[in-house]
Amino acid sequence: MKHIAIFASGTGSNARKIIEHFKGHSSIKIHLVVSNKPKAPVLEMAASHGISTLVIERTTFYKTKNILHELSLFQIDFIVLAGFLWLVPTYLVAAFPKKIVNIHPALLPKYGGKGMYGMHVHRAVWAAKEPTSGITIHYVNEQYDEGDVIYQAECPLSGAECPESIAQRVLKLEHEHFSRTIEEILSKKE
């Protein structure tokens, strides 16, 4: 059994279909919830489905390795980025090499790093009057946005397009191919 902690900052609406789309699956388990914020509606939404929860502080994340004992107590082999905002410390990189990935709201490299996330990618690419946008799911390493590519999905853009509706068909993306995506990575790796 793979044991998935999913490491979220907001409504989690991409850790509520992971975790619905692995729900009574045979060999891979959503495990844990991990939020840096203690009033993230994904909390509450993951408690509801059952999963375990853990708040972590900014100071003891980037400063201790404490979160390396809490992931192996709920036996984690594997970490999801939904919404995460902060970067991942080198530490838990190296513990979970190739484990870790992440989904971008851009076609990376476009509009990703420091300080791109949600709306601020979204009114990006519609202000370069971009004719495509769609998502990256790619793992992490110890920069914003510049792990190894693994799926990458386009939606074409109209003129007529504006960052709220950008938002929506890329977000339609995302709960498209995401758990299916990482289905198939834990697949490989049995």
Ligand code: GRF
Second form
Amino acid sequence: MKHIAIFASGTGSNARKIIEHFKGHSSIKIHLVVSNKPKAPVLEMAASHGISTLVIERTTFYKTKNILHELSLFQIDFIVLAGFLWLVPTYLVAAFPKKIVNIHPALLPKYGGKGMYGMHVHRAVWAAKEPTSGITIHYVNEQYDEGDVIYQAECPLSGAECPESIAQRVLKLEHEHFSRTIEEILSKKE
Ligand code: GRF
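Show the form predicted in complex with the ligand, please, because up to now only the form predicted on its own has appeared in this conversation.
Up next: the whole complex, starting with the chain shown before.
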């Protein structure tokens, strides 16, 4: 059985899709949802699915390795970042080599890096009059959005887009592809 921890900071629509996708799965279990926001809706959503939750605090997360103990208590093998806005500390990347994935709402390497999240991304894509946008699912390393790319999906943008319509198209791609891609990665691992 593979145990996944989802890290999320906000709404958690991706987290919800992932939880629903793996409900009753024979070999993959969502065992924990971690957030840096005590009031993040994702925590309530996880609890409503009977999934344990954990709120992390910045100093502890960056100055100690307590999170490694918490993750081992839940036998976590794999970490999924689904709208987690903090940089993953080096010790955590090192403890989970090629076992942390992130989804970014653009076609990396463009429109990535510090500060490029949520509507900031879609506004930049819109301002650049890009003909397409999309998603990138990638392994996480010590830099924002720079790990090896695992999967990308693209959507065409019409001339009449606005940042909000781009966000909608991209979120739809996230919901369509993230869970399946996680399942494919884990079914390839031992
Ligand atoms: C998504 O746009 C994702 O690409 C980014 O954060 C957002 C999460 O949205 N990493 P939600 O909280 O899953 O609805």
